[in-house]
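A single chain comes next, written as structure tokens; it is the form predicted alone.
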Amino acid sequence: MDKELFPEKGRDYEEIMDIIEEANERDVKFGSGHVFGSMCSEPLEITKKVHSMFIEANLGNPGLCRGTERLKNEVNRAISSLINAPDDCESLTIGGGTEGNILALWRARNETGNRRVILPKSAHFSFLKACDILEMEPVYLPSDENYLPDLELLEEMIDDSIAAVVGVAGTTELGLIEPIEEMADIVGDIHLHVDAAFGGLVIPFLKELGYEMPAYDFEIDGVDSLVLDPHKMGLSTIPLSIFYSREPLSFSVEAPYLSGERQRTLRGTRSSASISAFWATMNFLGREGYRQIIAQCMENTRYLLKELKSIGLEPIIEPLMNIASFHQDNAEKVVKEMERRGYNISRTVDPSGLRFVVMPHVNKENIDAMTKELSRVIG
């Protein structure tokens, strides 16, 4: 072990900051115009400022954070109006969509005693973590020719051993909204969880902009729980997700030495500055501001589509939201070569392709520069 990494005496402030600044410069920044593979973006200045003001907030001990608790409650109620959540819907601010997906399966397992969960082929890898932790068995539902869950096969897979079924609103690879309403009709009383980590703060504003969007949220009676991530298109600081449950949550543990008495989140100590930061962002932008941002993202997505078609790439689907993916047999090789050239893009696995997330930090000039580089790579 290298003891020099934990110095006996404190180092000089200027020396420390020089090292920190060098490390910071090595990180690829959203503002560089080179990040096309991330579902997060640069927070607003007000967001960063408010986050720093609440850096010691810990809602694991809410009695010490009464102001943060009030802002959290307002955030949760405000977002519930976007997803048609009933007034008595329970909500938890958590540290990411992964935690929300674990909570959904935890609840389903405890309430049913079953350990099998039906996952669409598009399901995020976090469900594998959840199944491993909870000792549940993932059963994958194949996709149809439109890359959506095969509903006929779903009907065949439903039996008394199933604890939960998962649907996705804003799939990671293609940005699709799965047929949640039809899935709800098929699964009946079985717990139906919606992973809307990305789509939850895109779809409502697309609807307000006049886009036709399928139902995906608590508007559907069969939806039991839903998770969404304000640290994605909500432009909050990382990490922040919100988990909603139609029914009272059945899991909690006593925390007798803390002011909250009981805890229902996976984390005890919870960095809570992002909650206040998102409250500030939400109130600074308003619904109108989010509509403008998402309208711009969609315009830039259409521009990206046109530019990449011009260099011979064909979209896997016509983008439904600000995620665009293109057929490419050598996707992994292309992604690595673009990374070597300083560009972060992503890939799809099935089918093999290149994936671009057109977040608020992406503009047409960035797209032009990236397209020029990509055209050299794919020949």
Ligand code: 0PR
Given for the second form:
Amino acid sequence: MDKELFPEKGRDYEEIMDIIEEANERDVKFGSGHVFGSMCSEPLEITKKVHSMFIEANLGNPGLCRGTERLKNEVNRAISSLINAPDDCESLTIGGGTEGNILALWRARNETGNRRVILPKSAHFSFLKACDILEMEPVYLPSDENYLPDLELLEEMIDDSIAAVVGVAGTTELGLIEPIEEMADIVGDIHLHVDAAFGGLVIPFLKELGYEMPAYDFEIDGVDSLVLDPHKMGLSTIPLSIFYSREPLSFSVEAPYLSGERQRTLRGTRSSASISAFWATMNFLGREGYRQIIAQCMENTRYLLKELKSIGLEPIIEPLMNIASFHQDNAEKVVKEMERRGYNISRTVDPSGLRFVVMPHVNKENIDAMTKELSRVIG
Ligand code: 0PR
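Would you generate the structure of this protein in the form predicted together with the ligand, following the form predicted alone above?
Whole complex next, starting from this chain.
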């Protein structure tokens, strides 16, 4: 054991805090204006405060935490109406899109006995983790020329061996909404899971703002489950995701040591802090506040598009939401060089490109400064 790293005797508070502060300062902050590659943003003051108030509470032990259990139930009901989920749907408060995607495939495998999953090419890498854990086989559905799932091929791929089909509402790389309604018609009774980790808390507000958005949620009869992440565009603290299922999950375990009777989530002990923080954020901003923030993100996305076009970049698609990606062959090199210059941008793989997530912490000034730096890098 390294005695320096786990000292025999406790150290001074001041000495500890000096080291902690230095480490904290080294983490790039959203407020720096340099972060263009993250799907998370800086929480509001009230969000941070409420999070810190619930540090010791455990959603996994609802008998002990009746207060947060109530907040959780209210959040889950509020969001279920936003995504047109039936009143009696099952909702689980979980730690991220990854966990939701694992839950979806877990239940599909158990309920069908099948192991093959049809994934659009856009699917987030978390599905590969899910397939590995669950010993399932990913079968990739190629995209058409618009980077959307090829529906004719989907029709050909459907057979009795399929456990589930996945559709994405707000793809990680391009922010596209896949044609969930058409996919539902094709897959029929096969389990259809919608990964709305990013889009789930953007699309409803864009719709309210008058943008034309395709249906993607439980409004479509064939959608069986959906995951969305308040720790992304919900502006809550990390980690927070909600998994919704039209039918109750068939799997649960008895939790005899705890006051709740059965557990359905992957994790047992779960922080209550971020769900309480989300309750506060939702109530503080209201739907109007979310609409305003998203409208601003969209305006900034259009601004970024104009600026990056002016330095010669070509958008891969016309953005539907606040994610903008541009063709770039040597994207990995450009991202590394931007990182060296203090800027966090991201990249797309298919096709190769530079990816920008225009979160609420991004403003026009940051865009101008980043564009200047990027123009030097790409020459
Ligand atoms: N589904 C989609 C569509 C996603 O984009 C992501 C994450 C997930 C599922 C998985 O969600 P969790 O990571 O919450 O389990 N997409 C982001 C990405 O990989 C996650 C992210 C967020 C990355 C913030 C960086 C960052 O700073 O790009």
